[in-house]
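Just one chain is shown here, as structure tokens, and it is the form predicted on its own.
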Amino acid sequence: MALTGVLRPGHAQVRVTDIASASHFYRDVLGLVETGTDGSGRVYFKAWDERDHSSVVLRQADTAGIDHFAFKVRDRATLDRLESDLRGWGALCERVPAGEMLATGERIRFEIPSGHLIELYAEKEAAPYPGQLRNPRPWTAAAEHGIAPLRMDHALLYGPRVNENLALFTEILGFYLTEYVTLPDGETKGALWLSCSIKAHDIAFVEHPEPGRLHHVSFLLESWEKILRAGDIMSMNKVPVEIGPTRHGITRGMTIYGFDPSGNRFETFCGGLQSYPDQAPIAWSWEELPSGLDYPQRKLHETFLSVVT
């Protein structure tokens, strides 16, 4: 498919509690690369594979939780254009000028129904390790160090209001819908997988009262084994681990949740569908949730539906 409008997921902003433990988790355990520390003390980060020069934001706060979540556009013109079609549909945006985040473009600013700052924004320096534009290795030792996932891969996030959001995301900004959960009338869709690209998913939502929740922040793996070996990495850090290593049924993805310091979700993740635009979406019903969630176990974690930063 061509990649025309809304290209993926470009960063999530996250706030946390003690930006010193949490630098030395995101760079030391999950295995991110520092990039920059900026005027306002916000540290960056990018996945070892990525190229733009951050996909990760830290910024200390007293509560945890998420900022904001962006992804990146195709061109300026594009961005223009969003934001228009923005506009039009009754979204309140705001410009925020180039420079703001550490070599990162101007961006546009909206809330969206379920009560979450999006962004989008069409440009941000690149910043690719050094050889891997030509004749690049297949990794490199940063591919080694903690975690090491290839790049931030997509969010879910909780709030009201969810299938308002379904509207936008697929009317104005392209997206499509890939799976969805309904809720118990049979009708109501309650949990929704929305894709930009042939992903399972680029980004999801979950109804929930509380307005602009983050569940999870989600970074991919290469496969079942670097899962497993994240796992053992997790345990000799005493990360605190919710569920996994296991496999979904929604979306098929292969996964382990944990938290980091300031209690904040984050997923790591390996294989899942691949999708395409024209395939209509899978439904799961109520009832089949607790295997869409953990298919071995076919179990309802608790804390999953009500742990939300």
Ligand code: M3P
Contents of the next structure:
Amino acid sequence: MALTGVLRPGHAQVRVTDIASASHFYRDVLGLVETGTDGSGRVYFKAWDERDHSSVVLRQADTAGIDHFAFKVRDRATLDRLESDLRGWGALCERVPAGEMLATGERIRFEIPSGHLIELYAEKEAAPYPGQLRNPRPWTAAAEHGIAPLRMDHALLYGPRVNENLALFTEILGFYLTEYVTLPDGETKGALWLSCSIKAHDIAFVEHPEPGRLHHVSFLLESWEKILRAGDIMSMNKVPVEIGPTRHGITRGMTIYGFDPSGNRFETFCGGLQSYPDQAPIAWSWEELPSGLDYPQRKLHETFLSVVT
Ligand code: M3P
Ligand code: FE
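Okay, that was the form predicted on its own. Show me the form predicted together with the ligand next.
Time for the whole complex; same chain goes first.
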């Protein structure tokens, strides 16, 4: 088995200031499938092509932002081993009991140096995936409702001490660095893209003075045409679009960024590099950050570095 340890991003629990307008947005504009509501009022969603119960969980709160970002690990033995490795590294770990989230097993929760809560879990019930496990169709009716991404793909988080995050993710959690941006000193890493797979990134961090900030949760689309269709749907629904459609220099993905009704940034993207852990990471200088962000325009959109939730 080549794929062990941390498998992939599992779910993001996102705070929204109005659960009704947020649910409408994630279900009918972004086009996720609603899979449940729990006793505390959290609303659960998955992308149409995802197998597990949920990948986005919305929680009504006074402020927008991210409660935690969770990764699925291979099995319970992996969960126990990673918890012990995390404790050895000095992370304070808390066990969240099975069932605290719908359809989700026990989770290990810990705070990383940038002030974000990260969780690991081994078990999440499968969602109904009608007709798709035997002689499947390439897409289903759900793939036509709203933007309809294939999956929740990654998050970019802003906070301090991202180089300590780098050590934690590479030394303990088995990730590797795929790309980074150096600060004007030419040496210090100020932005990091990290993979636990062959994706260009499963999580990314940008150095920022305020801890625990969300920059964006990103959703994978199939093609550039689907990105343009997403842009049409955003405009039809008066979604505030920040950047794009365009191409990133960093990761080479094609992208649009916009904001949900609570002001949380989201990304819909396609393409991008594939990565392998034996390859040297790609470095970007501070001066080239504008082309890293928006390659055609070579433009450092000011809000990209300053607006976070
Ligand atoms: C992404 C991505 C920057 C590029 C960000 C890239 C900070 O969000 O998904 O590849 O320039
Ligand atoms: Fe992204």
